[in-house]
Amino acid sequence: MNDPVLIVADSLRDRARAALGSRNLILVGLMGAGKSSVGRIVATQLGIPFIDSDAEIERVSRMSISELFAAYGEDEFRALEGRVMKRLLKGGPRLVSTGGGAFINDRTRKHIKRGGVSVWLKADLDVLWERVNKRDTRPLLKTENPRQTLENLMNARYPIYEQADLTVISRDVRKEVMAEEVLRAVIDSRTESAA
């Protein structure tokens, strides 16, 4: 006898995969929103490659993100990020998890808009802070008051993230629940555009 939960999961996965087609799925949002952790699950469920753009930048530059910021500054880092994103989005389908500032850059945002379906993982300050304050690997948070810096980033970036094709609320639930919500958003967006 078939397990009804597995049938629903298979159906959800198949419908999301059909809705995505050959397009890329690009996750955007602030650091700590869950782009990498949720993205890996979604990519596995869809049977498409997962690419973390920050990891790809580190691979091609042979430097960590922190080292790149320290050596070249944010402007040069954003230029490199834009070139990497353009290359990553040429083929598909794949799931690309972006760095928090990628969608803020006009040129990179245009690559993302042309390169597939963008999903903003939107989280409130408390959720983000709980996730990012445990590690000191975030170059933009190496400030006197990192929580205030994170809030300032939210205030500056959220109006731009709103330009993403889809929005899914990232909150304190299991990653698998978030992944399912991303799949449902992809399905719903395809249904709405067909209507």
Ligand SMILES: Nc1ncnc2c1ncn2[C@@H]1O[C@H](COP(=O)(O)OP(=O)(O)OP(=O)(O)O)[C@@H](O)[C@H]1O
The other form holds:
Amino acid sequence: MNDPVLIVADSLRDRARAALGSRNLILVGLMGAGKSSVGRIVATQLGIPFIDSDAEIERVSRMSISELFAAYGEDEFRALEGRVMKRLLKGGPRLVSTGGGAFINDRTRKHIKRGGVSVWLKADLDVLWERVNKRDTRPLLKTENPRQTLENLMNARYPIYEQADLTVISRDVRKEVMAEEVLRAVIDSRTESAA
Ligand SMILES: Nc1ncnc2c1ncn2[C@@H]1O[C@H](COP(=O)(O)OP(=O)(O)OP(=O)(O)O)[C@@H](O)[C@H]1O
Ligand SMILES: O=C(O)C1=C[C@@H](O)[C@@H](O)[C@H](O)C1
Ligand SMILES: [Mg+2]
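Given the form predicted alone, corresponding form predicted in complex with the named molecule:
Whole complex next, starting from this chain.
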């Protein structure tokens, strides 16, 4: 109870929650950046609902992301992703962790920009590769040289992720530390815009 670390964490949470108000908090970034795992922690800390857009797409379609890509192709997947995102961002506050390509699609990006505060979890190639190479659930990385594909995606997408409202560097520290940095970024953005 009297642990100073916990007292600081409480005040951080309260300040971030106040700074967010009724807006949604939306995490964007490449596969493996930590949107889903860090997002879940941030939502718990803020006491707001957590939604992962990939999981929501799988729930409504009753298909896995890989199955959707295989059956309908990427364009149809993006159209569905856009519709799901629009619906998720009506009302708030919610923490929405997006799929890696959501913010890249013009229409979906508009929904996100209108729908709340966007945070780019920015990671370097080694960090991302270390995390994504353990599972083969990501259809875009089913190529001959997935590490190169990931690098190509970084080059193409980083200028677009840059349009997010806030950027937090995702690196090899505990997920709780990353979550704390997201909270601090939300607080700082409010302080800056009020100044
Ligand atoms: N800070 C961290 N330290 C260690 N491992 C992490 C960290 N953040 C995420 N991970 C791990 O990296 C993997 C990918 O993380 P996560 O699924 O959260 O990424 P994502 O951004 O949601 O990716 P996608 O776009 O594919 O959904 C998971 O196994 C997760 O446990
Ligand atoms: O980066 C991407 O384009 C993707 C990332 C995943 O979250 C899924 O949304 C899907 O595999 C596409
Ligand atoms: Mg995810």
